[in-house]
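Shown here is one chain on its own, the form predicted alone, set out as structure tokens.
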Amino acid sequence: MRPPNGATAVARVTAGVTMSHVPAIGAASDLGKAGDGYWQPLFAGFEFSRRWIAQRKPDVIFLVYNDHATAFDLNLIPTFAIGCGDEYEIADEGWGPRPVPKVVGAPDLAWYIRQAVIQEDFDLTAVSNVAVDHGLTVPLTLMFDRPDAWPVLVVPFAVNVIVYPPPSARRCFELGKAIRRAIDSFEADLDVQVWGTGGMSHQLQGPRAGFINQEFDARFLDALVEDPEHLCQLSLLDYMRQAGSEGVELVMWLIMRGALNDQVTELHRHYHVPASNTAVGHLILENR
């Protein structure tokens, strides 16, 4: 809703979206296998989502993801990094860049969020000339399919959940609230969605490789909608024990949830097991 005549237009967060970002999902789309027997049930769960976002397309997506040792490695590990560049190339993750459009940024909004959030005592690293990997491109593919250009601007927000210690669930949730306050004070008429990606339960190595905990995933989805405070009380060890070592990516969903109202409307839920040894979860939440 636009402000009354004479009032200053400000940005607003209208919805939050969560989804897994399994690299094999991107490969299935790129190779034309989305309709194959193995992949069809997963992609079918996003048919509603694509119709919804075609009708409710935002101006900007604030996309929370984790880099997989493409833009960052052991030489540089920011806990939180916000993309402040004009555009982002697609990373080569070892088999060539995905055949998807480059990502166009929203630098004015990104710099503003960085300044506001740092003033609330969260440390954000500004990055500009970085390539984005499947953590960011697979969610865009799931929601927008294979366009010639992405139809939205994107603020990439990378969270370290690869090298111990990642940030706590509580810190991610409170950071989401700070990001929301920053967006709400940005003087521009922008519809903004916040996406949290990664997860759900999975482990890719060690004795528990292939671990999936569907019961925990279901409880997490319910709590994310109705009781995110409960999820903030879980320790990183709780997440790794119950959701696997890579399941700790779920703390990024709490950044999204913190950026929404206390009360939200769940428009759509999708859960599928497995997708390349991973439990795939997806929610669309709108602010009440």
The other form holds:
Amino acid sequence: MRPPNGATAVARVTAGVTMSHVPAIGAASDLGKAGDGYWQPLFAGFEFSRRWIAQRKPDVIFLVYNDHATAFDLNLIPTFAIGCGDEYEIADEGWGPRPVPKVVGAPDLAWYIRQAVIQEDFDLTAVSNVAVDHGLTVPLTLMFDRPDAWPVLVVPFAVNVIVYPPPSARRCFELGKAIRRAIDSFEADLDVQVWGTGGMSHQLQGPRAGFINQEFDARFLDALVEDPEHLCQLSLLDYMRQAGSEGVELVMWLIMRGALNDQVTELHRHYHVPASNTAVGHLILENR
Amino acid sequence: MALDKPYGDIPGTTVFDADMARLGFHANQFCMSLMKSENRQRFLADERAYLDEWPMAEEQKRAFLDRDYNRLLELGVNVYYFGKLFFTDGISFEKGAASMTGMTQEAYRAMMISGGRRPEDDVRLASADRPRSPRHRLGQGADAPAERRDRRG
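Following the display of the form predicted alone, present the structure of the form predicted in complex with its partner chain.
Every chain and every other molecule in the complex is listed next, the one we just looked at coming first.
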């Protein structure tokens, strides 16, 4: 949707993408094991996605993820943190930084969104000098493989899902709508995609580790496309019970969905169990 | 008014909430220190001495020394934090997760490849759940972190 001649262009949200961000996926790519028997079925589900994004390449990705006790620890726990920096270093998570390109930010857009959504009562924390971990880099790998430089600018958006409580599904969905309104009013000729990452069902801790709920995941994928309102009615307890204690990350997908139109077209779906301890889900949705 | 905690009955699960974060603050920050190579080397060279530099309870130090991950969960250490210990020890997250379930890594991996732990398994886990340790035990008497004793006078 371009404005008529003479009018100022504004940014456009063109599509939403969701995917899991399991660290072992990054390691498999970095070590050249993506074609191995264990990993091939997972990566095969992203072949369509890589072709699609090459044709529909956005200028900016608003990338919703969570930090895993990497940049944020118990000393600082922002519920919502928006990356406003020029660029982001790749975190050393204990085995050296992933050998992937640095992430280049979109600070003009990020600062603008920060101001706009705080004015709508969503109190974001602005961060600039912050290292990004697998939560952010694995989704880029899944969609862009192993380029010399990432072909997009990124606004990192970190959500606390580790120290209870994370923000509710409802809160995330409404926040996504506010982010959409902000992007729609940003005066620049930019195509923006919103990505929601994490999930799907998984549990990493305690005797219940290894928990996977394929029936729940399938219902979640359907509802995210057709009836996200239903997913907003689920409590954090519902998510932990049905998707595992770490599956509560799925609330981040609601931010992505809130930023899209009510009606969307599902272009692509992929689901695979397992990646290490986790059920991997992936959707590409375009605004209708 | 007490906090509403509706999640206590999820079997085999410790929710990392306000009480856990308070209880495990220093133990978790110890884990964060293992993000640095020089600290990993110092820890592995003399685990006890390195742990003694942190104001945490003896029970927490003992659980780290024993690599008793389920006990660490009870004592307020979050899995993403003691995951730094997996990397320090050179074991995978898969192996670490397997050890919390009482399964071998091979059996755990086979379970995951066949679709993971099924939701129906919650019934068995609920009957196997051991009662949680009373949280007030930590922080009293000789086990108390110095910082906490001081603050409470």
